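This document starts with one chain, in the form predicted on its own, laid out as structure tokens.
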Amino acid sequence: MSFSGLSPADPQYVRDLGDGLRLRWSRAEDAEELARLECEVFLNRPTEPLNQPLAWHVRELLSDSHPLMGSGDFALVEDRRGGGNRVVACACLWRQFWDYEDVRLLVGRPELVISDPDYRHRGLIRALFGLLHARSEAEGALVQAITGIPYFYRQFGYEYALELDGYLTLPVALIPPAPDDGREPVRLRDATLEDLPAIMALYEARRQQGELAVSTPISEKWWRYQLTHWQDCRTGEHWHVQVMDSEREDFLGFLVMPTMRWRSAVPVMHCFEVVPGVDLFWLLPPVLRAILARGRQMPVRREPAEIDHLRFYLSTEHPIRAALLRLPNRYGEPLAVRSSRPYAWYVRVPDLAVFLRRVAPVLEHRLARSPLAGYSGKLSLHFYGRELLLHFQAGQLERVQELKPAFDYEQADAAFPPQAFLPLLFGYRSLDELSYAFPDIEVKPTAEMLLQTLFPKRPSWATPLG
């Protein structure tokens, strides 16, 4: 049975897909049979013991009192032949904001999709997407992004367009020793309530710095969830806040661990933040040796095997991250640290007429700013099939209007394959990085300038939750 008059969004909608097979929203109750299917299924190999921490997750997520989402945002598909429910594929929906410069954005983030592999091949991920993208977009937001597996999204209309983070790995063995009397200059404790005002004083100053394209703002509600929930944490899920400090100073800053490892690796993930007027070089050290006394104590979440080295996720403009590359071991020479290179969030926008006049004050800034100050005129932007065109006055956007049918490509000032067109619009990529990848970019000599000046390549800090 179909609820054909429900709009996908409703949590009562239900969809017939044929063989038995129904769509819909999740309740409560499902939260058993949901976890089931992902611990079953969410392996690296088809040998491994089910993924137990993963369900623990799922009845997390499940209980209503997740900051990220509620019982009822599950997609999920059910065969029910023979008379059972049984969940054979599912995706959730999450919920985070991006500041674009000073503009606010809130995040739909499809999570957890998963499929039984009986049962691939037949567009079961596609219909969830149907259902996660209409919720989404229903509630007001004006993007979507997964941090995904290599391109399987980007058949749904994602595109790589803001820098994930990479990685810096460091052997234990490469730790600069204890001093000799023992005594360490720099501790690691578990960040209390109290701790609070500075976290955030902290991670908002941080957030400030440089001139991001993008950064997470995260509110109150996350850091008090994860300051009172990671010691019952049974998943890994959580941050486990540890704050700096030493015999003089109370809070020195902080850094997030999960409250699992995985392997024979010690992760620092996101945010690994640091007072001003504090000396890297001094600093490092001891918290080195003491992140990895906190990951002899963590349980491991799978594999377990001896810890050989530590992991911090952090952004490639991180200050920890340049100061790591150059730490000097006993012999004054740098620390042999390995770095990765950064992976990316995969993006959607649906709207892009919708989110421009969105960011508009954004791009009037840009413009005041530069040369083009003041600028008046037309810009027009072909997608092959569809284009917009954006009416500046005095340097305000005044208008943006989606031309149908749309013109000749050959007309426009601009031209860009549909999704390549979204690391410009993030500021992941220049526009002379993108038009050397794309030989469909065509950009007419006068609005090269524009372009650049509206959509320069900016450095970003998209700290995904959860």
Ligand SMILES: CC(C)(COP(=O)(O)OP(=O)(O)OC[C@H]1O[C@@H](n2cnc3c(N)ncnc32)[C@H](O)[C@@H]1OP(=O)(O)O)[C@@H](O)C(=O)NCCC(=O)NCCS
Given for the second form:
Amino acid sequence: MSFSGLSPADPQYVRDLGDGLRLRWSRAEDAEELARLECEVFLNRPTEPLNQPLAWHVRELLSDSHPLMGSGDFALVEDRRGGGNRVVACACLWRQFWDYEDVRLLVGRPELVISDPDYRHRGLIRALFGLLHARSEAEGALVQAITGIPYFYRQFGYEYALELDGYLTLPVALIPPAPDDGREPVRLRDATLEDLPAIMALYEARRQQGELAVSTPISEKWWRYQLTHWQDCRTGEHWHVQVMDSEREDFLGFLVMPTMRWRSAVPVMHCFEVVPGVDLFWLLPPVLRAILARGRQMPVRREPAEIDHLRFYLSTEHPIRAALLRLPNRYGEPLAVRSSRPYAWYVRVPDLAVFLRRVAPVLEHRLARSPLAGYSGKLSLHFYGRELLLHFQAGQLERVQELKPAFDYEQADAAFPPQAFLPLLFGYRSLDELSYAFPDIEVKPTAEMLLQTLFPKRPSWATPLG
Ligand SMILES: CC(C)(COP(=O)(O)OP(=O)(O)OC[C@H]1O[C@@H](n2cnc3c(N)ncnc32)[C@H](O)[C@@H]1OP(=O)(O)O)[C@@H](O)C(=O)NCCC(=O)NCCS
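Can I get the form predicted in complex with the named molecule as well, since the one above is the form predicted on its own?
To see the whole picture, the full complex is given below, headed by that same chain.
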């Protein structure tokens, strides 16, 4: 194997993997090969037609106009035998931000991970992740996160650590009928750039409610991109932002739908935000009818089937979720809305010491509002091979010190299998829940209160962009 001597984060980095395979970063001219691989292989069943919307998505991602990545951000493996450059595995790197309470974090998001069936189980994806992680870390991202297939990414240092994509299913037969005169009190219309200030203000207001551990700040650039591009619906990936209004009110809120529906489902995802002071039981029936009407106009992503349900992807704490579960039917009983268990984000934190230093203001704020306000002392956290010592002085996290590698956990205040710490760090699980699930989590009784104060279980709203 030969190495080019450059950092794996470098656009010019090339590595020979043997057998004619070469690992490198993409260029704009790779768009068609990448689109071919993704649309041929990303299928639910090998007999399905090619995934053309995904091919368009790949072309758009490589067009240098997408807010999350540029044309050089696919890591790929090509097979050069016979003089060709057939791409046989690839994955790309997106960037977005998360707010850890009020500390903003750049997050690197590996996406569109795929390998040709004839090249699997040869470590190609592992090699690609080496590149994605190197670039993401070189850019200063302290976190990488994936919305991916079950289990697989654990092998690359990821752990499930934030709620993602729980949904409610509402059969269309349950949608309350329209009024006899046909006059709907609330309507849906396509959002325009004039709606942007109201949309952004409402989104921000919701983010500030509920003491979220992690939430997604959304830039004006992202909203503008979606508002001006959603009609290029060949990809099915854009956000179709729609405003709710009535005869008296121009803006009652907004919701987001994709630009294509899926088989028999009409999805609403990411946002369903209503201005304060509106009775949701008054608003929802006409909006449900309007969503169904939109769904009937939408192209179908793959395998068309008659629409039989609406699907709402809303976080567990979302007020619309609670209202939908209690919306009365014509007999005054709750509609039979079915709720699915949420999935979760995979999260990787390559350097916990750096991460903890970065979020120190949040940890200090939590301490200040607790019975441990003004705390001075040390907290040693052992990760079975690695140990961190946190020094607190008068409620400030003065230092996070990396100790020599050690496996002797008994002297530490608390010990965690390394990845099992991440659900605690992101407020996804409480210390009690994790201790119950992992017998190798050891916490000294004297450290329990401090750990629970620093890392409380909290809801999050980590909307995936893209
Ligand atoms: C999932 C997928 C990307 C794996 O590709 P691959 O080329 O086999 O990956 P690698 O060879 O680099 O495998 C890395 C490790 O995962 C293991 N592995 C491979 N496929 C796996 C799977 N489906 N589940 C669990 N582990 C798997 C490998 O054995 C290897 O382990 P090792 O390094 O200890 O030997 C490939 O099966 C694929 O393209 N599937 C269809 C598209 C897809 O689902 N993509 C993911 C979307 S989030």
